[in-house]
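Below, in structure tokens: the form predicted on its own, a single chain.
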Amino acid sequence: MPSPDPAERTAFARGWLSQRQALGLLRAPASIGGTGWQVRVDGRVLTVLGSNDYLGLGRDPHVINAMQQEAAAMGTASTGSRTLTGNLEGHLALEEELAQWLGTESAILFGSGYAANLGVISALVGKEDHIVSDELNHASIIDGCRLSRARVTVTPHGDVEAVRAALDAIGRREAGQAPPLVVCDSLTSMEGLRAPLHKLSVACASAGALLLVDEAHTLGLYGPGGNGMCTHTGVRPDLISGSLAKSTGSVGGFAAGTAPLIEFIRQRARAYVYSAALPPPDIAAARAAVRRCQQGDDLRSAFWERDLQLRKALSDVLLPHSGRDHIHALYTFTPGRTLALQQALRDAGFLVPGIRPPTVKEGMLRLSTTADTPAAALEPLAAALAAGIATLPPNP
């Protein structure tokens, strides 16, 4: 007979949480006061080395003013989904501006970058179709692949020959069937590794496959006017997805591409059709940030100066690290060493995210900086890293 005791019905959850705690894998984010390059945690002021607000536009006065003015004029709610009562003029204007910025025919907005990949992938392909996905793709891409119920081949990161082999194995498709979909991040969000976009583009064109590139971590920083890694490398994929919550310092996600593909997604993406639209103040902030990005050579210059300083601080550490661009992975290998180094850096005045399985295969710290971080704030980092690493337990 079923037990009436609620504790018995939740024992599975307590047991799982205890196991994660014992393995050092339980997520317990700090309560952070502030959102800029410097924040307060447990009464201490720390320098942030893990922000995605790369250009500092989340605190830009023009972006904030645009948001405040729109809130006063339009209120704070979109009142419904885009297909019901929420298809506002601001949404249409931002979609047009994103398409112009990225050099595509059309664009579509989603509630987040995560929702964009879920919506786009599950709209494009179904259970009779095929996806070729890079092993280091973001969780939103992985979950979009799962939701689509398509047949998924996961290839080693950046292995174009493996992509070619997967596309060759798919063979011919039936009339009216969607072509295979190849999907990757232009720059992996944790390890900071580039995708071989040009070679992937050639492989897709040869096989008649669609190429979807997530530019979440590269918009604003690469290409003329910050329009992304694809433009920076001279590649024009069929679709670009991205987030408005990183270099554009606001909230939301999008996809951009040819008009027929975007309209196809608009008609079919459940994450678009059945979600409330982005509120007017958020749209106004995103539009102001996109305009600032396009004219933001000064911000990009400042950002790359701070990134060079961060790179120099990492150059002599006695741990392997990756990231030729602006996301730097410092490999610690175990959850215990990850948490220990994270705490040592916090004690030294730096807030650095420690990343553990299942987000990554092995433990690591993920470091990045922002355009508005003062140079002086990074000067103690090299010594803090050396001291913290020296106290780590041996890697088993």
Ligand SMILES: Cc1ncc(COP(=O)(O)O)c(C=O)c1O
Contents of the next structure:
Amino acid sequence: MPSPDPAERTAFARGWLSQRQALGLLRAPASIGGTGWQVRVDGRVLTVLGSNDYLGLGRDPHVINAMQQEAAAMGTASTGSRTLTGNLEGHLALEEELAQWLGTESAILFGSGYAANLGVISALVGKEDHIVSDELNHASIIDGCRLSRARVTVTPHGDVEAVRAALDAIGRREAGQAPPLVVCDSLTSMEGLRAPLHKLSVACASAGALLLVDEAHTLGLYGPGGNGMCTHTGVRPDLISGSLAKSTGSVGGFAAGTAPLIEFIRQRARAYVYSAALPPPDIAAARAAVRRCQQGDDLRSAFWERDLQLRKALSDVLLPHSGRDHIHALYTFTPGRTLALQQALRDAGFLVPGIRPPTVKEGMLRLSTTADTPAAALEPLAAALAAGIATLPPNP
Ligand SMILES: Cc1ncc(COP(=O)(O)O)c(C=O)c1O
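Shown: the form predicted on its own; wanted: the form predicted in complex with this ligand:
The complete assembly is shown below, putting the previous chain first.
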């Protein structure tokens, strides 16, 4: 019998929310004042250890100026999808500049890095096709795989033998069918683990598979001119995807690769065709940030100096941790311990993301720093970690 009572119709949502609350799994992010390496939370100033604006370009005066000038000249709206309303000069220029930066023939912009993975994967492969996807891939890759309706084999993180076995099992494809797609993050976004890019590219080449690498967390930081982990490790995948909201301090996403693949994606990706284009000020900010990244050895050396300081603060902690690169995972294992350590660090002046299921299998804190964080801001971190860890409830 349909219920006329609105409270009854929302009971399922309230029930789910209170269950999540009881399990310590409700997402309740802090209200923050400001952006950058330092923010205000509940009237206190905290040092941020979870910003993806790794080079601090979101606050760079040239990037801000480029955005302001473009907003004054062009307004704030893109006015619609590029397929319908057309390509602004800035869209074409940024695509060309991204392709040049990454050493590919062509590139395509999306509204976000999430949309890029969704659009690219679901454009490339369909129901009859196969994907081999690393177990630690970002949610946008997982969702792209689901949307494609392709048959997906999930392989243990970095296990090239498992990738080879999956490709062998797929066998021969019909004429005209897409090759299998192997997809990974060059550096996983939570645990900070590298993909074995070279071995993966060899496995893909020998099986005739396409390799798509998400460089969201590595652009700007690795490779000459910050052009990413693939170049840094001498690997040329068929496609690179990424976000403009991390080292390039802006918003948007992209894919880069050979001209026919990018044109294929442009024709077919629903996240591109049926979604508004990036607005002119965001394009201008991204272009200025890409230019600064290319000339950014000074920013990269400041970043790696600060990362070394963060790594040293983590080196003596009495909890397992991972991350030989710039994303550091500190394993707390349970939601309760994750929230307790997050709060202890907040009390000591640090805003650190606590990551819980379903984003990761078990609880962890994810720590990273930025080029513009002053050395003095990280000095109290080792003591704060030791004190916070000492008060944690035992791991059952
Ligand atoms: C590896 C990876 N890919 C894609 C994305 C999505 O990027 P965006 O925030 O631009 O949607 C993220 C975001 O955290 C990410 O970590």
